[in-house]
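Given next, in structure tokens, is a single chain: the form predicted alone.
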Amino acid sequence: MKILFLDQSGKPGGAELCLIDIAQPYRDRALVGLFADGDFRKLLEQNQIPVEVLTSQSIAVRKQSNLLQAFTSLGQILPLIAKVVETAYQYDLIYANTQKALVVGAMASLITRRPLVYHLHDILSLEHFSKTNLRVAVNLANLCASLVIANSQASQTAFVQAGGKPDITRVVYNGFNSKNYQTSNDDIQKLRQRLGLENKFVVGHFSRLAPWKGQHILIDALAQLPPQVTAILVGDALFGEQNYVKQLHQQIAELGLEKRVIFLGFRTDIPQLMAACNLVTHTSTAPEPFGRVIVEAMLCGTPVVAAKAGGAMELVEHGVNGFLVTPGEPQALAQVINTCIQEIEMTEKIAGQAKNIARQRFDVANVNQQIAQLLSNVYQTK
């Protein structure tokens, strides 16, 4: 079975990192078609996965775009659809990994009569999408997709509540190779020294800098914590969110936390940085579809505190493999962090349990086997 994978991004977000794992077993008979160039293409090449950038034009549609904005983007989308159609004839199945990929892939599927699989990495709700984009995604999935793979029960539920067909959906969690999250104590100490974090209680936050990711929640919590607690923010602003970064710096200055918050930007050494943290926080203010950083922290053996909403609630059982707090409440977050500082033995035990659970539950080989079976079923019944 030859597969044409489609993804809208040139930057490696959670959906893109997941796609690398899914595409690898098919790399001798697959192509990843991107709608933008960037570091994601380089990552695919490093993993020997065939990749092609299918357009040089950025598609000017965002999650909150209205109907008029969607129509004005047709001039950009139509040439891309033509290119994807031409390419899709050489493959047996189209695998759309993002919403824009769904739109283009659905059109290509109708024309070429190749089955379409849509991997849903989003909570399809009005908190994240405009009514127009929500309607487009659900209707195209219902009309064209043979299968919708949801990355959590939360994603599946939101899809069905938005009008999606329940019988075409299956839940498959993201997979991880636990070997990629092993870091020696010596490397951890060296990294902490380089970053000036010796004798600090380090709280890490790993995601793009965006209002709904809630870095401001962590900063407010930090103001209520002892002076030795330092936060590292790993990630950059994307999609025009630079104003939020300015707001974060202003908030830090107003609270007098300039020496206790470190912006590290985009990094490739995520496992090492997570292992160097005493705690990893997930502070999304809206429900998270999955919560990749939560599982990554678990695999690194670092305790994790997550916002109690969406997919995070499927990953974390409070007091067993992590901690859950009400989204958007800095005081509740500060209380849990304080508990972790004071109850070191308990926190280490929970982190150890989390590591063992995550290794078994999110093993990439098992996840790929599930997806391979689903794709085989789609191909055989086309």
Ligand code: UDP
Given for the second form:
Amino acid sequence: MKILFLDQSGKPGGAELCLIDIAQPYRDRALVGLFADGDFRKLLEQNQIPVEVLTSQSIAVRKQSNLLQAFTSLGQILPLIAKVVETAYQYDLIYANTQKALVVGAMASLITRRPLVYHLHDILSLEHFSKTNLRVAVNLANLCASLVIANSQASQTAFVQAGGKPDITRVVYNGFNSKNYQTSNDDIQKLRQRLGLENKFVVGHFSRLAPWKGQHILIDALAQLPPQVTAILVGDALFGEQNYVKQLHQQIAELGLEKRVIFLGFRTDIPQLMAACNLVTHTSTAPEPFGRVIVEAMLCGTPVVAAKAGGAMELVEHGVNGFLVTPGEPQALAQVINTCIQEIEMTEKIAGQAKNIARQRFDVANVNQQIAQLLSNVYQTK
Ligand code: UDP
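Form predicted alone done; form predicted in complex with uridine-5'-diphosphate (UDP) now:
Now the complete complex, all chains and molecules, led by this one.
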């Protein structure tokens, strides 16, 4: 089966990193078509996955766009649709990995009669999207997609609540290769030394810098924790959230935490950095559709505290394989971090359990098998 994968982003967010694993088994007969150029293209190339940037124009529709803006952008989308249609004739199936990819993929599917699969990496609710965007996504998926792969039950439920057809959806969690998350003690010590983190209790936050990812919650919590606790913020403002970055620096200065917060920018050595942390925190203030960073921390054997909402609640069972705290509450977060500092044995036991569970539950080979089965069903019944 030849697959045309479509993704709107040139930047490697969670959905894009997930697509690398999904496209991998098909790389000798697939193409990933992108609607923007960037580091994601380079990552695909490094993984020997054929990739082509299908347009040089960026599409103006944002998550919060209204109907008028959506229509205005039609002029930009039409040449892209034409290009995708021409390309899709050489493939058996169109796999849309993002919302704009769904819009373009749906049109191409109608014209070329190639079946459409939509991988839903979002919680389609008004917290994340405008009404127009929600309606467009749900209606197009209902009308054109043979299958909607939701990345969690939370994403699936939101899709159905927004009017999506339940019978075309299946939940498939992201898969991970646990071998990529092994770091030697020697490398961990060297990394901590290089970053000036020896003798510190290191709390890591791994997310793009964006208000709803809640880095400010961790900083507020840090102000309530003992001085040896240091935070590393790993990730960049991928989608132009420069004001938020400014606010974070201001907040740090006001709280006098300049020496206790380190911004590391976007990194590709996530497993090593996570292994070098004593604890990983996830602080999203809106429900997380899945939360790759939570599973990655588990695979590294680092204890993880996550915000209790959305997909995170399917990944973490409080006190069994991690900790859950109410989103947006720095005091509650500080309390859990303090417990982890004091109760080392209990925390290590939980991190060990988390590693074992995550290795089985999110094994990339199993996940790819599930997806292969689903895609072959779609292909056979087209
Ligand atoms: N990530 C990365 N480098 C960074 C920060 C994050 O590679 O500097 C990765 C992180 O390891 C995870 C992904 O980006 O695999 C983020 O996925 P998640 O589901 O946590 O959030 P999303 O970006 O999809 O909202």
